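Here's a solo chain for you in structure tokens, the form predicted on its own.
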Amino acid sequence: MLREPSRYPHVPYPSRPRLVWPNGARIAVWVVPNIEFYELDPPTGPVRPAWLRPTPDVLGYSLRDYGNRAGIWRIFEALDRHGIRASVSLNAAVCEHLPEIVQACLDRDWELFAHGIYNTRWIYGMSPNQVREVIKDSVETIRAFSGKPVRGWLSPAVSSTEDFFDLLPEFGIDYTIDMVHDDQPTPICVKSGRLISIPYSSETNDIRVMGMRGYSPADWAKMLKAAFDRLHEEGEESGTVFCIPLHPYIVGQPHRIAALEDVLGHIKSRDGVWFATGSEIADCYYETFYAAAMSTAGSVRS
């Protein structure tokens, strides 16, 4: 199923029923910030190490710490004072290693969904009972933690095996952001159940904008603020979803911190945008176009 392109059906916007997110909004908006756990010496994993230097690879592990002891505390003083909640693709190890910062996270109100157990344990070259037991130990453990459901995955690094959203749904997971294919929800394709993609970014991801491309925060928070713009005006005709993906150790830096704020502003300073989380998104999709979407998929060549 991934090695051919049969996951989700070609179906372009103009094929596609109108979507209209609640109040008549144009766009939904979702910050996502990344919290994750690292290993200082991780198992070597099938394709290649977790830790692009030899191991220990102290300032790569020191770095990450850094967005854990201070870098998400500077996300969580930005988002209160735009009053905005977030969705955690969340480490479930987090839960264990440092229950503070999930704590604060739920005092706020924000969605937890999982991103694995740690992000230097990718799911590459598992069997498909490994990756049920990773995915349930990942919600299992989240869950038991926030006493909510964990509707949401991305997978660690973004790794992948063949099967493995098929697995999604046998523990409730209802939407993943593991491809980045659409800028609207977008049904995918599984052998039981039902699950939907809800867009993400890699291209103004911070992560690899300013971590890997070198960008400055002012260009990082000007691709935002562009792509933003042109999604606003484009759902005029059909709602999109504009994703701002955050990593606690990148944009948390004092030097960044402040372009975020400056892409929240603007996009509070305009009408017709519905702050929401995964499941919100999740919610609408499902009870109001999931069933067309679906059907225009069946008349139209994969």
Second form
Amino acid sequence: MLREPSRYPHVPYPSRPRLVWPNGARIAVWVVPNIEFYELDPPTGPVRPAWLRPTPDVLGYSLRDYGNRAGIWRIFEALDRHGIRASVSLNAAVCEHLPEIVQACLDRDWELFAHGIYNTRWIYGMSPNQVREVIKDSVETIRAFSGKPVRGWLSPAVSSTEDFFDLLPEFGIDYTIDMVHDDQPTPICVKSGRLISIPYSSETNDIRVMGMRGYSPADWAKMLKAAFDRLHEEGEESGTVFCIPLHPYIVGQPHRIAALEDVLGHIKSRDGVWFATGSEIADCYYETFYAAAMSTAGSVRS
Amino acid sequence: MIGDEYLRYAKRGRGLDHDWFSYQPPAMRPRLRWPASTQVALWITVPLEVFPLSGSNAPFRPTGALDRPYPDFWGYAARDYGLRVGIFRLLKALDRYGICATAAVNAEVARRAPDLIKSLLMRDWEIMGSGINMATLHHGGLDKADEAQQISQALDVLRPMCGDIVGWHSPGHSQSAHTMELLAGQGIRYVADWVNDDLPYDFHTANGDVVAMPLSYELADRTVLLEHDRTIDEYTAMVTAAARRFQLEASNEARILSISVSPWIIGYPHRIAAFEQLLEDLVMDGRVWIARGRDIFQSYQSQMSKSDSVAEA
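Next block: the form predicted in complex with its partner chain, after the form predicted on its own:
Let us now look at the entire complex, which starts with that chain.
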């Protein structure tokens, strides 16, 4: 087993080249709804069963199904109202099962990036060729639906293998959000091609904070606003990234959606904010900062 | 290494991965209207439960079940408090605001406390079947014939006391793949286990359709106050937020504020005043249509042009 990921060098925050986002913005904000399909009766996963209860886990399945039936439509409305385009972490099979939802994302010119096939199929214990098959299937299924390249990746249930990141560039993936090691994009070391990490968040993720720990919607909103405020302040020195990770079945509940609106309204009232999609952040980073970051960093893998 | 069959997806295609109901976001369905001036129904479900001391929590522990080593007298007694004290405090609160609720009753409660059931019926409450007790679960590991027996055993206790029973809530929101079909076969017309919708929808079974009705899990007192350790003020703020959201959405279509409050959780002296205030705020100025499960079910059935709606009890 690996003792450490060895995917990025240790480059302390103060010793980096300064990042400035387009039009002098100090903070890039991106909104990431995870649009997922959980199977009722998936094969038992490589590390644990997909569901806590015997099949059918009616509570677990139906709670997640709420996101696709009701929750996502509240998120569409909230983002429409604030004029914000999201970047969707999309289980590819949603394109086949529930095309209405994927079409509604395309109608809004949202970005679609890959999040595996189903959220009940995890990338553990796979050979490189099996991993390739999953990445290819995810990317091609979404591209066939949208007609646009698929450039980002988040693994279903953040599952992985040791060589997983080396395989992403083979399929045109430019950025991953599977690691949460930084408040700025960073290069990810891969055997061939190029890859960067864009900040996502496990700490402010609605599923962790409200779904698992049960924080009130008001406290979640307070956390997000505090995080945004600090990153906005620090962005004056060097540009930061603030991500709002969402799950329709969590934040799309009637008692929680107002908390999201509260956060969006707060961010909208500030100057120096660049609302971007994952690909827009990646493009800006590759064009302007990637080469310098690579030369500062050298290579972590010798 | 995992086998290649893990990369095959038998159900991958249009719609959901089962035939029980179809994918229909509320906005893509015929518009429902409640028989009231307001379009937000307030449906309160009160679970009346027995958690047997000898229960095993197998094959899983339902939310709120005993969680200490046997014999957990402490846990048993805390839940029994609800049937001795909490329910009467809760009844007083609901009476005060003219709220008829739906009681989801374990058969064992009805056997132990028939007078309580009678007093609920006198108030015009609805009694919904809710299994035998909280350790007799419906789940995928059960033999179908045994589960059918489990259901009829529960209904055989309740029906002679309560007359017709049309609604059902399985302990712990848990079902096998046969539960809906078996319930339909035993005359159950609506079931409040699936938490995937804000409105009723048709669920197909080999014994005909049953109606799936929403019963919030995320807003249940046991989820918020016990599982997530929130305060009563945070709980009432969440329900208030949901009500406010539904009021907004109800300009387009009907909504149901469906909450379950347990006598052994909300019925404590330190929580009841905040709950009363919540009720006062919810029912103020006729903002909600106070309904029992069967009232909502009946309105849904009549609007879906089903000829077999239930006669009023």
